[in-house]
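So this first bit is one chain, no partners, the form predicted on its own, shown in structure tokens.
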Amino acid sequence: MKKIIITFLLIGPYLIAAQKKSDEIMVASIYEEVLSNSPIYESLRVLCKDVGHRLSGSTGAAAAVEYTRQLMIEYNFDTVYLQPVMVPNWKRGPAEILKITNSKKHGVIGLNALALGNSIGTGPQGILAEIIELKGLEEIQKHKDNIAGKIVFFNGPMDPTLLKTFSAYGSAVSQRSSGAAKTEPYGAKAIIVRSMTQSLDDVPHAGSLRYQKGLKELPAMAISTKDADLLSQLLKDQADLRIYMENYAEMLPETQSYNVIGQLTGTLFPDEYIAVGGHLDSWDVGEGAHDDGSGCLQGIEVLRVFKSLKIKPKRTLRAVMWMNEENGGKGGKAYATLSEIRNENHIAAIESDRGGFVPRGFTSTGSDKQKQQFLKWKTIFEPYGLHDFDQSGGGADISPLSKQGTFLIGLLPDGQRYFRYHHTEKDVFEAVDRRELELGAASMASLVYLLDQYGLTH
């Protein structure tokens, strides 16, 4: 026994070094395959240009389900199937009007605006009312006696000084998601929200809101940042400024849709699962290229790489196209619920939902032991420009898997440009750089390879 221990102490470091070298060679092969041979960019072109935007419940969403299913069949994955999901069926409607009607300086001024997702519409009668400006939800109590009968204008900007743009988004987005529910008890007639972006432009950003059960639902629209600044300035000079709002948004009964799943079955541990992918739905403006066509096709690319390099996974790998992240999260919840019913063991799940930009690292959420093992692989990725492994996070669609003790991981691209495109008409195929998209896919495939080789401690 002592001889065995002494022998291991002598040769152990060499075995570890040899294994690391082997991993580095395989990761280099994965990057080479993706950067030289990947069809991901052309696949994204088809999803964006031929299918287009794909809001849950729409014909575009149905077409995206079939396109990604056929793509994974073409790649000859072991199994490709659809998981039924009931999703919201919200429609924007044919006309959206938001205008200042009585500016003493400029008269009638049209504003660039979009109805918020899940919002009700005003109908043909519209809403005409004075405005009250608030910088965030925290100002509601201070001004609660002046809200009744008015349109509440939430004008809290994303903090431009925060280098972590998703932190800036997280600090501001409550105005959009909860503004209607928080102001209805004080008699608000509708809400307007400054678009969630650090850019100053004329482009309004969509996004969803949540109503509160038992409270009246209020119409809600987002306006561009330039128009938000204009409206704020005019209000300083004219307190009785009035706005007319008209739109025809409505929520129809839930409808059938699907998560799309492609699988490579594990050779040694088929009952251990690693899920990777993004959300297939997008808003009904733009083409959903960064949000989240990129993430979906990166997930498919991970499994394609395994097939192309003839890597037989030890564990079962799944590329998952979750449906309905944008305005309900039904796909992620349905996937986790069925997984729990089947008593599946997801050791890890990776979501790409921060755009197809150049990767800088991965976020993660899990136990200390899982985190420690994950951080040991950081040095393998540093030659490829990935260095940020310390931030917490995973993804909206994979978060329900946390109940299983699943280690949750999010691809972390450079986020400085993301909120130029997020939820807008500018989120189109041309906004995605081929090489940056490919680098993200190669990074995800490399991490899945390491997870598959070594597993994770729960």
The other form holds:
There are 2 protein chains.
Amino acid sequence: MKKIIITFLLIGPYLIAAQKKSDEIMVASIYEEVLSNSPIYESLRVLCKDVGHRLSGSTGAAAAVEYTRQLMIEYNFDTVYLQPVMVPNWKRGPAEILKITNSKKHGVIGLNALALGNSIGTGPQGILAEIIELKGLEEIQKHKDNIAGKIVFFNGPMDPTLLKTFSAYGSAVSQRSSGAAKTEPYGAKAIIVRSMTQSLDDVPHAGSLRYQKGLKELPAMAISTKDADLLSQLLKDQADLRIYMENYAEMLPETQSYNVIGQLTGTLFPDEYIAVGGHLDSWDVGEGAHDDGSGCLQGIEVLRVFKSLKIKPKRTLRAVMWMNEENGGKGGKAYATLSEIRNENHIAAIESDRGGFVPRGFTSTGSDKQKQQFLKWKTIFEPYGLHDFDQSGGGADISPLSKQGTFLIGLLPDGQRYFRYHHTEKDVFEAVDRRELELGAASMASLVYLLDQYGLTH
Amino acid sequence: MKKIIITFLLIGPYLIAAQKKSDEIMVASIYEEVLSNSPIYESLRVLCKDVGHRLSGSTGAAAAVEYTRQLMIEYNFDTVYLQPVMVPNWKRGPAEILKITNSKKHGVIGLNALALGNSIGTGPQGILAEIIELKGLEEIQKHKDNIAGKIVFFNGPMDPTLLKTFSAYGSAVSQRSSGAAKTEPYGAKAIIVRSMTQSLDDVPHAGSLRYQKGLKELPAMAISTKDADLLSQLLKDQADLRIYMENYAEMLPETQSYNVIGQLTGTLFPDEYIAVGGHLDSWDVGEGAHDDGSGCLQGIEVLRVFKSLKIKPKRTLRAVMWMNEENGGKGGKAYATLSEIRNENHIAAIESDRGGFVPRGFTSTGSDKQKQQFLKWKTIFEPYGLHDFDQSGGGADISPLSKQGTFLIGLLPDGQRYFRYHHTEKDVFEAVDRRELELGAASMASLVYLLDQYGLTH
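Shown: the form predicted on its own; wanted: the form predicted together with a further copy of the same chain:
After this comes the whole thing, all chains and molecules, with the earlier chain placed first.
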């Protein structure tokens, strides 16, 4: 026994060093494979240009399910299948009008606007009302007696000085998601929200709201940041400014859709799962290129790299395209529920849902022990420009897995450009850079390789 | 004496910690100022859209000199002046033709091409010749007997697997800069070069070549990567493929131009200088947005931030727009020469000439002592996403200052997208992201603040 211990003490460090070296070589091969041979950019082009946007319940969503299923069959994954899930079926409707009707300076002014996802419409009678401008939900109390009969205009901007743009988004987005529910009790007639972006431009940003049970549902629209500034400016000189809103958004009954799953079955521990991917649905404007076509195809690319480099995974790897992240999260919930029923042990799940930008690190959420093991790999990624491993977080679609103790990981790309495109007509194929997309995929594949090699104990 | 030493040992660490804290607060203010109030994005729009491209000797270059001079006068810098410099005056000429004339498969095929900067033209008689394809200068020797009377087609690609894209560029670019001089002795008639980019597209990339004294000058053009692949493919099946080249490029006599300089004079050590900026000239396609409108306006922004935050610099700060980096480097040389004549002690110079992308660090070149002082500041930048301080390098325009012992620094932005745009019609205002541009400027201003506070001993 003593001999064994001494032997280990002598050669242990060399074994660990040799193992690390071999991991580094494999990671280098993965990056090389992706940067030399990846079809991901062309796949994204097809998903964006031939399929296009794909809100849950739309024909685009159905086409995206079929396209990604076929793609994974073509790559010869061990199993490719659809997981049924019922999803909300919200439609924007045929026309959207938002205009200032009585500006003393300019008369009638059309505004660049989009109905918020899940919002009801006004119908053909429209809504004409005066406006009250608030900078955030926290101002409701102060102005609660001045809300009745008005359109509430939430104009709190995303803080441009925050380097973490998702923090700026997180601080501002409650206006969009809860503005309607929070002002309805005070008699608001409708909601207008400043678009969630630090850019100053004419592009309205879609995104969902949540109504509250028992309260009346109010129509809600987002306007571009330039129009928000204009409206705010005009209101300073003319308190009786009125806005006319007309749209035909409606929530239809739930409809059938699917998560799309491709699998490489583990050779040693097939009952341990590592899921990796993004959400297949997008908003009904643009092409869902960054949000989240990139994440879906990066998930598929991870498994393709294993096939191409002939790495037989020890554990079972799944590329998952979750459905309905944008306005319900039904796909993520269904996946976790079915996983529990089938006693699948997900040791880790990686979601890419922050755009196809150059990777800067990974977020994570799990036990201290999991995090410690995970952080050991940080130095392997630093030569590839990934330095940020400290932020917590995983992803909306994988978060329901946390109940089973899964270590949740999010790809963390550079976030500076994301909110130029997020939920807009500008989120198109051309907004994604090939190398940045590929580097994200290579980073995810490398991490999956390490997770597969060493596992992760809870 | 003992008492003093003991006192220092006791409170020294606290003083250093307090100083670091105060530096961190100032750097935070600088980032906040730039991200909240910077006019840099609008200035870049004017430089790109109203001035446009600006090759040395062009009317665009003259307009850019005047625009940046006026901008710095408007910002009320202590001194704003022009530094005369004679520059090459190369003109592309009225028409450029490059076509395959006898493809058995496709007949005549026009190719996307641009004459290389400094190249002579073919004149109206053109050049019609067969082609020999080489993958790099190192293949010349092997094929030297097969070059006479032919157009040499250099088709060595930039290595897509290198994460450091500038390394990939550095390895491939000798084909463009020296291909003509190196093949002339073997009787080549003209040169075609695969564009310097990892992208596969239809966009030819300009860039300069250098002829060698005593050798005949050969006309040279760059072709798009897609056309390079096509040409290479066709050559495999048809060795007698011929290309016709016609263009009217010419080098006119040197002409008068200027470096543009704005200065904040130091309050404590006015004879110590810190220069910061980029090069004002660009290629004669696109708008020189990343290369190097961004760097010029970031240099100006650094001084504007000092003014705006009412920081009186101890040392003399100069925003410098060097002229003629692209095809001669005359501005950088003239600046260093004049600086020596006037005994100006440049303790440091910072150049931004790798595009207006999100900053990842700084390159540097200098003595070990300078580098040690510089590296102490690394931790101040890490929270802002700048981690890479290890690479050597400065910038083409500041390198002539190294003779006087100046510490040379280059802004190191993320390099993944740079070679999509470099020297092309795609390098336009719209290719620059506002936040990325601003973050680069804020990083430079923060570093200048630290250099100004603490100086740098050789």
